[in-house]
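Just the one chain here, laid out as structure tokens, in the form predicted on its own.
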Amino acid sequence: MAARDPHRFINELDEAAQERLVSRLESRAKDPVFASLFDKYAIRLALPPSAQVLEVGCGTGATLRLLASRDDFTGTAIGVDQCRPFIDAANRFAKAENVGDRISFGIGDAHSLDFPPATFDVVIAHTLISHVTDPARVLSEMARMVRPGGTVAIFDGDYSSLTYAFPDHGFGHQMDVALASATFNNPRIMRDLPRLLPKLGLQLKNAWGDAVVEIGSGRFFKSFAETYVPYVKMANLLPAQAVDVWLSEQLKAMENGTFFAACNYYTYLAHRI
């Protein structure tokens, strides 16, 4: 069986599993690092007081949350994403929250959506572009519904640096690609970014790189390894008691202090010519 994205196929996921996934989002929504790196672009948007922002492929609506809970934030937001489930547990995390007069959610494809051209003034893609069947469509789309002179905000991982400590370097750099390849339909997407964004008509104005890295303990790559390891095994990508072998040493490492994980993540900010 081929590997298969789960978040590119959620709406073919069973009730269960896409609670799990609703579970990863939160979980690393919470996580401080990686939180942060979100702040890191947001005071860099610029955002006008009336600030109209839209967030394709949205997730459980956790980026949108963290944007209507800061300070500098008076516009309005809305998320988007293809699963049912996800719009759902947006809806209630924001109201929970409180913030569900800021922020609004609704089921949309990414890669062909009904806003009229020029209406928002950021469009943001939040480890999303990683995931998609066509990114060069979903871009296309995302460059069509900003505003001349608005941002296209993209934050997503260079996955093909993801990487767990393991003794056997060589099943572990098996398991490193296993792990990316079943989880992400693009792992090396944010690569292409500085080929793919003037073809749209994006300027590119700013742009870094972050690591994400845990030495010791683990709490962000402890639930990405959870969440995603049963999909190597359900593709059969590696034997299936060599990746419980793996992810029990894993969780070993982490409970002895022995741990480590890391990760590269990139931001782009273009602006529409």
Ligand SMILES: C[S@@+](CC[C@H](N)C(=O)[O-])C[C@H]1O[C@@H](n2cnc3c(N)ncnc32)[C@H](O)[C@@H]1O
Given for the second form:
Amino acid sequence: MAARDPHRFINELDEAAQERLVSRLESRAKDPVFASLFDKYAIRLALPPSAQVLEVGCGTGATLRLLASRDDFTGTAIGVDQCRPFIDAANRFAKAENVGDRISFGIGDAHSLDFPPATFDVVIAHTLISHVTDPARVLSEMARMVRPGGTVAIFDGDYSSLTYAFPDHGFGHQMDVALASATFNNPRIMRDLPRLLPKLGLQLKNAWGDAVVEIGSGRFFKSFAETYVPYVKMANLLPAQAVDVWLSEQLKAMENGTFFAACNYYTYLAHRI
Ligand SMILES: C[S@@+](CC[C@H](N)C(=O)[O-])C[C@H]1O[C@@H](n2cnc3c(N)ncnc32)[C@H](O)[C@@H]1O
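Would you mind giving the form predicted in complex with this ligand, to go alongside the form predicted on its own above?
Full assembly next; the chain just shown is listed first.
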């Protein structure tokens, strides 16, 4: 089977696989380093009082819950995702955290949404754009739905920079490439945004990169490897036995303090002209 990005084809996965992705999204959002990357751009969103915010590809709503917990957010937010079980989980978690009155969730395809033009002050895509079928179309929808002067925020990994140390450098590199292509439809898309955004009437205001790095121990990259290695095997990208050895060596390295993994993440904040 060819590589099939699990988030792009989420609705074709079985219930157990969808549940594993719910857990991955929730554990990732609770990772202090990863959560700090959201804080770093949330503070620069310049949210007006009573801001209306949309997150496209909201998953289980973890990012909007972080937004709702911020003192500078006094408005309301809507999250849209293509996956019903994710939206059900998002509603459950928001209720459990007592933010269900300020954030709501619905089903939709980020390539084509029903909201009228210029509805929102801020439109966010937090690790969505690497997964979608047509990134330019999704960005164009985001540009359509934000009001003039409003902000479009796009945050995602540059998954061609994803790397785990492995003693056999050749196989290690093959595994890095296999993990990126099994998991992401658009592993290099964040490099294209300076070219794409102006074509959509979006003026780049601020952009920066952050490296997520774990040396010695691994938590963020442990969950990443355990979640997505099965998709490398399903796609037959590399011999299954060698992939199993790679994973068990990563877990051993985490236990004995010799682990290393890293990936670059980029944030773009653009204003609607
Ligand atoms: C990696 S998750 C990110 C979820 C959330 N933004 C977060 O950071 O926790 C990617 C999400 O994009 C959603 N997605 C992928 N393609 C989509 C599309 N065309 N329309 C709506 N959602 C989509 C998936 O269902 C999944 O929930």
